[in-house]
Structure formats: C-alpha cells, structure tokens
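Next up: a single chain in structure tokens, the form predicted on its own.
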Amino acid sequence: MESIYQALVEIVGEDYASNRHEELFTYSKDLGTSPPQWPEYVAAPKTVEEVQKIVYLANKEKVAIVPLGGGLTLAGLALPLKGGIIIDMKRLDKIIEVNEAARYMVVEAGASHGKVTAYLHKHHPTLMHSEPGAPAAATIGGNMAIHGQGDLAHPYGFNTDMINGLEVILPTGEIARFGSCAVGSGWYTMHPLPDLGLFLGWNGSTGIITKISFRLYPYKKIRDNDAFTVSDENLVPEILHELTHLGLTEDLIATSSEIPPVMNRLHHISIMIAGDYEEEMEFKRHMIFDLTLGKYIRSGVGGIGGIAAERLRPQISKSADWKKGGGFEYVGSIVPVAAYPECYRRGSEISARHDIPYTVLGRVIGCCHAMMFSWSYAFNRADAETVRHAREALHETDVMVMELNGTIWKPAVFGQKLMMDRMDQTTLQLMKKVKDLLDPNGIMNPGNWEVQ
C-alpha cells in the first residue's frame, strides 16, 4: 500500500497525492444520497503524461482508478465503488485553442464550464458554448462523459453532439485521438471518420478523456429570458412544438414546483431569445407572444408570467434545494416531449408519498426531438430519514422512467441495472466485449456498466 502512495508522489508530487484519512473522506462522498465509498488514494495530475503514468501504475498493481471531474453528477458516478485511486482531473484545465473562423474550442478535460465561459467573454465575446446549467465548477470532460446537455440543447442537441474531437487515455495507458485530429488535420470535425464512440455515456469505465474539441456558437448582444405560464400540463407539449416550429428560440425549459407557492400546479415555460438588434428582438417577441402564443393568451388558458432582460444565463440547478440541511438529487431522463404531462403527474405523486415538495423540469433537446426531464428530491443531509426517503424516491422514479419507455440520463448503478435488464442481448454482449477488450484488468471505474 505504501509503495503505491510513494509511486503516486513520484508522478504528481507530494502536494498532489494523498492517502490521508481526512482527505480521502472528501472524495468518498458526492452531493447526492449515495453512501460513502472510500478510495485508498487520491492523485491530482497536471499533465496528460502524469495521468498516463497513473494508469500504467494501476494496471501493474491491479488497483481500480476512477476519473473525477467537478464531482457534481450527484448520482455517485465518480465514487470509488471498489476502492482504488481517485484521479482528480481539475488541474488539467488548459485552454488550448479557440478558432473563431471555424467556431470551435479545444480544452483539457478538467477545464470548468465557468472558466470556459469567462475566457470566451473576455477574449472572444462573439462566441459562446452550451452551458449545462450546473454550478460553474462542473468540468467539460465530466459533462461530456455523461452525455450532458446545456442551454443550447434547442436546437443543437446534446453537448456530445457538439464534439469535434477527443483525446483519450485507454485503460491500458495508450493515448488515442478521435476525429480529424487523429489524422493530423486539426480539431474541427468528427466526420466522416469511422465512428468510435466508446467513451461517452460510459461513466469513465472505458477510458479517461483528456482533451476535447467542441463547437462554439454566436453570442448575441441582447438576451431575454421570458416566461409563459399555463395551468394545464397537457398544453405544454403542444406549446413547445409550436415554439420549436417557429425556430426563433435559443433555449426552452418547462418547470413546475410546489415551492414557492406561486409555482405550485402551474407550468412555466422559460423562453430564451437572443439577438444583436432591438428590432430583431421586437420581431421575435411579436412572433412568439403575439402570433404563436397569442391564441392561448386570448382564450385565457395561458399568460406571460414575467419578462426579464437576462444578461446572465439561467442556472437551472438552483431550482431544487428546499429542505433545511441543503441537499438534492434528481433522476434525469430522456423522454419524448409528449411525455411531459405523465412525467409531471407521476413525479408529483412520488414526491407526495415521500413528503418531499415536488420539483420537475423538462428541457427541449433538438427541435422537439426529445426532452431531458428531471425529478428533484430534496433532503436534509443531517437527517438520515429524509435521505432514505429521497433515495427511495429516486429508485421509484428510475422504475417509472422505464415504465414510460424513457431512458435514464446519467444513471447510478440501480438505474444502469434497470436498463441492462431490458437491453437487447446482442447489444449487451457487445458492451461486455468492448469493456473486456479495452480494460483487460478491469480497473476503470469498476461497478459501472458491469455486464454479467
């Protein structure tokens, strides 16, 4: 055990390796309901080469490794389920390239969304990337590894749909690149090379992403975050389809929550619009509120809940912590937009059974191609009973997602098993072959996506 610690010290330096109990404690938990899982070691490398050396060491010693981004997935995806070494990636945070003409950016995987946003605002104010609505400390690599989505999901899709290239350290330690960068042609596209999508959605169980190229988009000078409110949940899919057909919005989110009371049993559709000219903004407001939504206003079934000039983009993660003691976890799902009413009703019922004020949110992905729908369950970290209720509510919701023919987004081990139990057997066995081929020693975040 001491020899592994000394080897980590030689790789990253004494200040960035630890086996001390008080520091391991910090890495044994995340912000959700998962019970603590203790690593034996923590290392915070600064370079790709240092990560590579840690992977070689882990293979030699047959010890598990778990890559960690911002630690904000909430679902225990970066907890060391079988001990081993936590690799804290946050020191790999270099911004390598911004190409304004081709609108893409290359960063190390530990760069945070907050750092990327601040850098673009300062150096490239006409460009933006798709922010996930998580705290600013969330990392680019962590978000991509779980198929994250952000405030440009409509109309551009998942953040992983915006990837131009990847650099990955394989479980055996070799470095591989994917996309145009693999043939020395720069980082501008993933196409039309053979699809090697082996590292996204796997929770770090097939390799460690070290560099990412992703697309940037025009950042407009004026931004409004408008709200349209209805009381009938059955109207929400219809309204969202009409808004996406119009094609003038940047982000569309439907929310409802029991607290504060003004939100209870109402459905607020957040409509983000942006433009460079006031005339452009007035045109969009006219098309959206006067023409597209006007019939709902005139019939009395909907109304404008509020209009605010929103220079900063909304942080949807701030919407769900209502219990004293601070804590919430959520089940994310990918469902058709038409499933919104049933998701809302059944999620509210689960919340009521566990005495948790309900909070639901649906973000449109693509042109109503799908919706990321989440159910948040607040709990008091100092009250084991509220934690138990939240955990049970999460599991019940995982089951509900499968009953609604959805897919669980960033599933914990419980949700992974539910999906694998229903998965096509040929697909399941192919997953096993891929993992066995890439990770012959079984060291990469073991316990996640384990096919029996």
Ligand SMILES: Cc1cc2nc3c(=O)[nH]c(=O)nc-3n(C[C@H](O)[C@H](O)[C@H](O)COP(=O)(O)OP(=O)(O)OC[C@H]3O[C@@H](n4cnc5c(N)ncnc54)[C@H](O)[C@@H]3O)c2cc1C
Second form
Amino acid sequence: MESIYQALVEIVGEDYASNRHEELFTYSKDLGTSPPQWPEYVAAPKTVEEVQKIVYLANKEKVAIVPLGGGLTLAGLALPLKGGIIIDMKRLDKIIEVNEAARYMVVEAGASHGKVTAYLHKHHPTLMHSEPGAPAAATIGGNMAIHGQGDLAHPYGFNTDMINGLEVILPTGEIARFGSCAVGSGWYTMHPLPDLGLFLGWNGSTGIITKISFRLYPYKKIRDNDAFTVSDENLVPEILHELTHLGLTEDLIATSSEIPPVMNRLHHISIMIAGDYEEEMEFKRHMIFDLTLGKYIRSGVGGIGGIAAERLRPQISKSADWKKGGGFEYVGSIVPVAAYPECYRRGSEISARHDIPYTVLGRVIGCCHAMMFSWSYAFNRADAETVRHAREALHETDVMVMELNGTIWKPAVFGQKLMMDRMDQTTLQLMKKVKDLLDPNGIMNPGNWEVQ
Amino acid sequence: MMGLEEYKYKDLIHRCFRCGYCKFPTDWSDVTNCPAYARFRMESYSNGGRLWLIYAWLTGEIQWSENLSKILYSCTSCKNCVEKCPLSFNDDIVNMVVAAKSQMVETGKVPPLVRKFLQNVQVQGNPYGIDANKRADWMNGLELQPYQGQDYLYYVGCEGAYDTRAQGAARATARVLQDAGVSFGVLGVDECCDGNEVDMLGEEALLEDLATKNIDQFSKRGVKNIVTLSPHAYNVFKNKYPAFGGHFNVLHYTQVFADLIKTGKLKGPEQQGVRITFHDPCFLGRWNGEYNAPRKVIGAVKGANFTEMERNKKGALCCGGGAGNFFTDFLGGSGESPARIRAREAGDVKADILAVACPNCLTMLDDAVKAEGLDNRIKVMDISELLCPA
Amino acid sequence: MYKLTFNEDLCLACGTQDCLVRCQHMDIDQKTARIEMEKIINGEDSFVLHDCATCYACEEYCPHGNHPFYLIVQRQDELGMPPLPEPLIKRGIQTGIPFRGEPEIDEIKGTALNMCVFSNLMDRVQGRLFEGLPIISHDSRKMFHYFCQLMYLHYGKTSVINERLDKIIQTLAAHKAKEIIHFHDECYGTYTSYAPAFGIEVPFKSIHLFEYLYNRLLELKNEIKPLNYKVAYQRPCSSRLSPPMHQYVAKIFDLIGVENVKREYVDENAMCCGGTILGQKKEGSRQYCAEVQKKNIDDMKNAGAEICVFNCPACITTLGKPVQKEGIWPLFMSDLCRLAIGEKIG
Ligand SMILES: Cc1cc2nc3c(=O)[nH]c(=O)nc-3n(C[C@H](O)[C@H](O)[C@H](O)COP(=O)(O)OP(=O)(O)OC[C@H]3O[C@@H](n4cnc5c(N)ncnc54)[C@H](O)[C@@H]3O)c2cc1C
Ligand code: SF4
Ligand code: SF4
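Let's see the other form, the form predicted in complex with this ligand, since the form predicted on its own is already up.
Below, the chain from earlier opens the complete complex, with every other chain and molecule after it.
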C-alpha cells in the first residue's frame, strides 16, 4: 500500500510519516500487558487541517485510524486493533488562549499536561488546571477521551466536567465545535446549548478532539501534602465524608500497599491543602486535624501521618519500577466511596493469588460523589510469566468491579465487553446508532466500545 | 549476531517504562528536549522508544536495519534524558544506547557515515579524513610553543584544528592564554583525536587505542595539566582516561579563563549595550556539571546584558552535534533540527550574540543561524572569541 | 528477655526528682514527681505515661545516672499505653522491616562509619574529613538491617527494640570493625546507653560523630579558616543519652570559629524539634508541636543565628524548612565542618 504511505507523506511531510518496521514496532506496543497490535502507518500531523486530510484519506481508503496522545492509558486503548494509521497527536500542541479573568484555557489536544502545567506556572502563576497523576507526557486530548481525573477531582470533579468547549474532527472528516465557541462567542462555557456529549469517554472512536477549552482554578502559593493514617479500612469512607463536608482541601487520596512494609495493611489518606497565607494554612490544619479528625486521634484509631510534605507538579510517578521490571498496569473503577473497604480487601486477595504485592488507591471525585479506585499490578517486562499473572489479575479485577456494582474506568477491551454485557439494551443500541451515524465506514479506533 | 547475553545492561534495559519524562527539560516546558525526538517527533526517537527497540533487537524480536541504526545514532549523548528520567537506573540510560552502538560496531552494522567517521579517525587521527600533517595549520602565525614542560598542555582537538569556523575559537583561546601570560604549549601535528566521539559512537577498541597513545605521549612529555578547547575532550580526558591509566588535571578553557578573571590577569572587553545569551554545551554542563565558569567569563564583558534562553543549564537543548552528529548530521536538514530551534530561541530573547563554549556547538549553531536567516541579527561566537582582543 | 537496670531504691530516695521536675513539657512539682515516680516504679498508671512528649531529656536530668526515660517507656509498653495512635505505631514498627535482600558483609579493619538508616545521606559524609573511612550501610535498599531501633522509644515499645536489637548488633559486628563511628547519635546512644542499661552485649566500641569530627579537625587545623557565622545548634533528643559528648559541640564551634549564639533553649534546656509530638494521642498535640517549634525558632532568630546546625536527620526534616523560611541556613554539623576547611558542600 505504497500509495497510502505516499499520501501521508504528502500530507504531513516525509519526516512525519512512516511505514518502517521500527516505527510500526514502537507503536504496536503500549506500556501495559496488552499483546502488540501492529499499525501499518504512523503519521504525526502538525495542524488540524493535516489531521482532517488524514481522516479523509482513511475514509477513502477504508483504513482504520487511531489517535494517540501520550499512549499512557496502559489499557491498550490506542493500539490499532484493526491495523491502519496511528495518528500521533503530540505535534498538535499549541496553547491557543488563556483567559485569566474567566479562568479558562484553550489548547490543541496534543499538548501535554506537563506543558500546560509549566506554561501556567510561568505565565499565569495564580491559575492551575486539574493535572492527572499520569506521566507529564500525557496529553489533554487523550485524558479527556477517557474521562480522566486530576488533582482537583475532589473540589471540581472529573476533568471532563471542566470542559468549556470542544473542537472535533468527525470520523467522516468534517470539523464540529461544541459549546459557546460553536456560536462564535468565545470558549468560556459548554452550556446552555443542547447536549450532544458524543466524544468524551469514547476512546477516540467517535472522532478526534483537536481543540479543548477547560476551566482553570486558583493556584495558591503554599501547597502541602498532609497525611492521616488509619489501620481500619472501614474508617476511610467516613473520614473522607467528614473531610468533604468540611470542604477545605484539594485532592483527597487514600492508598495502601504491601510494599514498602511501612504502608502494609495501613491506609494513608493524603490531604492536599493550599493557601496563600500561613494563617490560612494553619486555619485549615486546625479545622482538619484538631476539630474534624481530633476524635480519631484521641481514641487512638487514626494519626497524623505527616505534615507539609512537598507536592510536585507535574507529579512524578515511579510506580512502574516497583517490581524492578519496568511494567505495571491497573484497573481503574468509578465506585461509591463507601466501597473502599471492600475494594481494598478483595483487591489484596487477587494480588495475593498472583503473587503480586497489592497496591490500591482511591481518589475522591467531587464531594464524595464517587471515587476512582485502582488496583495496580506490577510485572517484569522480561518475564512472560509475571506478565501473564498481571493480565489475569486485571481480568479478575474487572469481573470483581462488576460484582461490586462498580463501573470500570478506561476499560480495556475485555472490560468494555463486561460493561456492555450489563448495559441496558436501549442505551447500548443508542451507542451503536451514534457510532454508525458518525462513523459509517467504521474506521475510528475500531474495536473500542464496539457494540456487536 | 550478538544478543542480549553479551549486552552490558541486559539486567536493566527492559526496565524502561516508556513513560516519556525523558523528553522534557528541567522546567517541563515541552516534550521537545531530547534533540532526536524534537527533530523527528516519533516515539521511536525518544529515549524510551530507543531503549525498547534496542531490547527488541537484542532479543531477536526485530532485526537490524539501516533505520534502526539511524535511530540509535541520532542520539547525541546529550544526557537530557538522564537528567529527567526518575527511575533509579537513569544514570545508565545513555550508556545503554552507547553499549548498543558498540554491538553494532562489533558486527560491522553501522550507518555508512559512522563507518567513515571511525575510519577517518583510525587513519588520519581526525574524523574529517584530512591529512594528519595539516593538524597544526590552525596555529599558523600565532607563534605558539610546542609543549615541553610548561604549566599547561593546550589540547585543541579535531574540530579546533581542522574546521575553518572552529579554528577561530582555537586561535582565540590561544591568544587569550598568551595575553594573560599563561605558560602553555601545544602538540601541533603530534596531537591526535581525543576519542570522546569515538567512545560515544560505540567504538571501544579505537577509544582504547587513542587513549593509550595519547596518555603515552602526554606522560612522556611530562604533562600534568591540560586545558582543552572542547568540552568533549575535557570529558573524555577527565572521566575516561583514568581507566586507561591517564591521570591528569584537566580543565576546560572557560574554567581557566574564569580563574584568570578572578585573579585579575584577564580583563573583559567593552561591548556596550550588547545582548549576549549562552548555549550550554552538553559535555561541559550535563556531563560535568559546569554551568558557572562560562557565565562568569561572559559576565566579564563590560557593558553587555546577559540574558538566558528559556532552556538553559541542566535544561538546555543540545545543538544536535554530539556523538559524532556534527559530522554524520542525522538530525540535520529541517527547521526542526535542534540547532535551528536553538537559533530561534536565541532570536526569541533578542540576543545579539549567541555565545558558545564548544567548537561543535559553534559550527552547528553558526550554520543554523544562517539557515534561519538570522545571521544579520545574531552573531554566533565562541566565548574565547568574545574575550579575544580584536 | 532483657531487663532494664533501674535502681528503684536510689530513685525513691532521690532528693531532687529532677527527672520530672525539670521536664519542659509537663509542669510537675517535686511532691507530685515523687508520687508519680513511685507509681511508675510500681507498674501503676500515671499521667506521666500519657503526657510524656518522649523527648528523652529526663535521661540526662537524672543526677544518679538512673534511667527514668527507659523506665517510662517500658511501663507504657507493659501497660499498653502508647503515646501515639495505634496506626502510627503499626506504621512505625513496619518501617523497620528490611525488605530488599540481605546486606553484603565486607570485613573492615580498624574504624568504620555507620550510616544506619541514612544511606541516602552519603553526600553529608564526603571530603577530607571522611576520607578513607569505610562505610557500613551505604546502600539504602539494605539499610534497615542496620536500623538501631531506638526510634521506638517514641512509640512506647521497648519490647520491639529488645526483640530486634541483638540481630542488628550482630550484623554490625559481622563487619569486624574495631570501632564504629555513628553518623547519628541515636545509634551512639543505643550502643553506649540503651544496650548496657538492658544488659544487651555490644562487641564493638562506639565513637560519637562529633568526637570524631573534632579530632579530625584538629588534624586539619592548619586548613581551618574561621567561618565567623552565628550558629544555633538544634540538639536532638538522642543526645540526651550521651551528655558527655555534648561538649564537642562547643569545642568544634571554637575550633572552626563560629559563634554559638546565646539563647534560652540551649544545652540542658534544649528544645525538641517537635517531630514526635505532632502525632501524639494527647489532645492538642498538633498545636503544641507547632508552638514548640515556633518558640524554638523564634529563640534562634532572636539570638541572631544565621545557621542552624543539626545532628539528627529527623530534626532537619522537621525543622529544616521552617528555619530556612526564617532566613536561617539549616546545615548538618558535618557540612559546617567541611565549610571550615574550605570544602564545597553538595
Ligand atoms: C503512572 C500513571 C498514573 C496515572 N494517573 C492518572 C490519573 O491520576 N488520572 C487520570 O486521569 N489518568 C491517569 N493515568 C492514565 C492515563 O495515563 C491518563 O489518563 C492520560 O492522561 C491519558 O492521556 P494520553 O495522552 O496518554 O492518552 P492515550 O493513551 O494516548 O489515549 C487515550 C485514548 O484516547 C484516544 N485519544 C487520544 N488522543 C485523542 C484525541 N485527541 N481525540 C480523541 N481521542 C483521543 C486514544 O485513541 C485512546 O483510546 C495514569 C497513567 C499512569 C501510567
Ligand atoms: S528512559 Fe526513563 S523517563 Fe524515559 S521512558 Fe524510559 S523510564 Fe521513562
Ligand atoms: S542523550 Fe540526548 S539525544 Fe540521546 S536519547 Fe537522551 S535526550 Fe535524546
């Protein structure tokens, strides 16, 4: 298919198109346990027009296209399940606008979270966006395409709850805009237009997001990571409930892990607080630790695990190397906060069965409206047996999430199927209709959210 | 074909997660601080991609190809990735690439330009393949003494000796040292390639050969202190020669200059109102942690305004010339060539002078400024040239 | 099991009750002190067991070389009255569990430097002061094999120390060093005070870091350039276990030409860094901790300190940033000494 390659070269230039084995190899793998899936071409467009031309080309040639951001979901969501063209979105990375007064920012979808954080830090130091704990190379578009959450999830919800406007290339190549930008009124709100929510959470299978406007929030100068520790997992939901009632914190995350031993069978609640003044910080600490959590301390069931640890932004994750083997993958779920104890207990059992030290984490979303609970399974990339164990553990966890009445977040294809098996028929059929309507040639990241 | 078993980092290489932190500069401003990735923007050119490819090649999952060798040799050994990779093996991630290049060298599977580079060094003692007898041409008319026990050996290196642009820096350095009354000598035609690039290209045997010869010569002549024009030579003398038995006190010329300024033996010229920025050479900065000396020397230029480019010191973007790329030029030929990005950055801070402290950077950036059409605004100058009385 | 040597008769006959009367954290008169000590000796509940800040100071205040603090902790343990909430105790106990393989035992002739669980502070023991000293516990993955365990005095857990300490001593001794300099004086206190008090045998000689630094500086005397800084010393709780070694602080300061600023919280009246108070069960502990820290730092500031010198890595973790905010430079003693001989510190 030399002609498709040639056409890609014409669109993006020779340097940014490849059908060479080495590039195809690289894009055939993601970082998790998924087996490789080979693309036939890779292209890295620089402009919206170039992306659009690729989409037209794909429709003409009936080849699949898969948008790829940082490629960091771990769940194989940007692997070309049916071959075709990988569109590496990372050159589409312009910062288009920051509106300080209305607290929003418009970027091209391939801009990385690291870049956005650094840009705001430098040019708008009183503003921040909700940054996920993913490596800084994760893109804004990729994160929105899977309903990500960041370090403002407790006060403000999912990152996709913060969207003020979207520009999308439809699977057939037309460009559509949503929100106030659609009526030419700037990028400051998604409402009050009729709801079309067709692109978020779809893993790029209904279109390619090219521009996003998202909300920014106050960035306060003094930023601490405090911690509260309990041994009884049953206390975690009520503590989180009390803290969200108080409403003085940013991110709230509960973690527990077998390794290092200091974390084993303990639950460590990270309480992120921020203030512009020392007095503000002390006030918050007093409210949190003395008044709200004091009773747990005095009765001896909870303790201050630390005060004023540094909060890095971008956050740096070293979790991949826990097993000294360069790999881990996690199942994420969206569950009620009340499910924390059960999630932890059953997760650590699955880990034990596969001889993987357990690692769990729950991040509060909204005012305890839900929690992103994750179970991580480390493996050694050089040891197929450990990869197999991790994959099996992931599948068992997917099943367990369903048993717990949870929903799987950014499910791999295996989990997507479990969810669709349980989905009510009307919704499922509507999904199919939407997909068929938008993508008549079935070329957009096929295999994802595919209703049979 | 050599496999994983023979590979020095066989127990480490699979641990790269391909998370991509290694693409960023210190201030996280963008994913474009690996010069090879900045140039090609395909995952295969980031260090994570490169390490995965190497592992796949060593385990037989993929075969050697011209493209694979180009991907490896487009790494300039700039060490930005080492700076940013958060994992415990980060110190070795460039060494992993170099070790894989070694396996390619051993099996004779390197890109033709790399082969040429290595052959030239072997035959003529320099990568350009120019006659070894012409190695002293750069000093014509300078009245320099051959080294015979002076305080310093001034080691010029291949670029300074042969490249017409870099010769300017070699001469300027010599003249400043002369003017400041430093006692030094040179080796003239007896000088031979230092081997830093040979090392970075993975040719271990040739490095050993060069190092042994050089050490032998230095020792016979009683050399104790060496001042180098190039940070590359500085690096290999300082960090690699001890393993071959060569223990010398090695300084980069900016360090010597900084000291001369401190003791009042060297004075900066007047450059009223001129705006100077500085491009950190990787082998002085990230490899050897020297960020101050060149800035101190620039600071001695009276009346000039010094301004940093956005990416500087540990976060500087490499000019794209390291690990032999100033010769093989795998990163050239595009507006996204690192040297051209760098030239534009100098333009962004409105610099009149883009100062460098490395003959490789000098030639790379001099060309880049021209290619960007900025040569009427920005002058690329080696720090030695800045300090050299006209 | 090991038994604490505590001379009860001597204690009951004490004319001062300095241990409790001088306590900075509880206001106790001599009469009450006598009554409470008696209760403690008899294994009965006492408010002291609940309110103790675990600052170790009473070990130093006792004029008879008895071990009032060890006794308090032992009683907290026996009576199940730990000063910290249960999860923090559990976490603390788990902290000391080695989990990354066995240490490599290389034999050392002569003197060695023991880093205990501070292998990641190797940068603090560089340069000519430490030249040629073989290091024990230089690998952070293996460091818990060398953990002196004394931290559990803050946890009401002599039982944990007594259960683990002998193994640690055997591991240290396996290196066959004749003398061991301890980077942290908590280790020095473990092997020269705690272990003997409980009859635990220690087959090597211990040297206090400050004594070592002082002697080393004497050897390099010609290279010392007086630093002329005004310095405050943050005395750690562990130093209360080796009072005679405290003199080396003043001696070193003299030698390197820094001024030991005059302040209230100094020497026997030194103020604890607050690190262990923060998480205590007792009501108001967090605020009390903040108060103690504020008093301490204000005192340094008022005395005009430019540098705050630390011995203990935990103290520097707790107080390093706050003192820096006040414009005072936090430094390890080893680094201060290096500055004095003209070395750069990394
Ligand atoms: C250590 C670690 C920690 C993490 N922590 C978090 C966290 O705290 N919060 C969180 O939300 N996530 C987290 N993640 C998951 C994931 O990495 C992030 O959600 C990340 O933002 C995904 O973005 P990406 O650019 O890597 O997306 P990719 O993996 O490249 O893509 C994700 C999906 O979106 C599609 N896609 C990509 N770009 C577009 C586009 N422009 N238009 C349409 N579809 C597109 C892809 O085809 C794919 O299906 C973590 C991952 C790791 C490895
Ligand atoms: S080299 Fe380090 S930073 Fe780069 S991808 Fe690999 S693990 Fe990540
Ligand atoms: S050394 Fe430089 S060029 Fe090579 S991979 Fe690392 S960052 Fe890229």
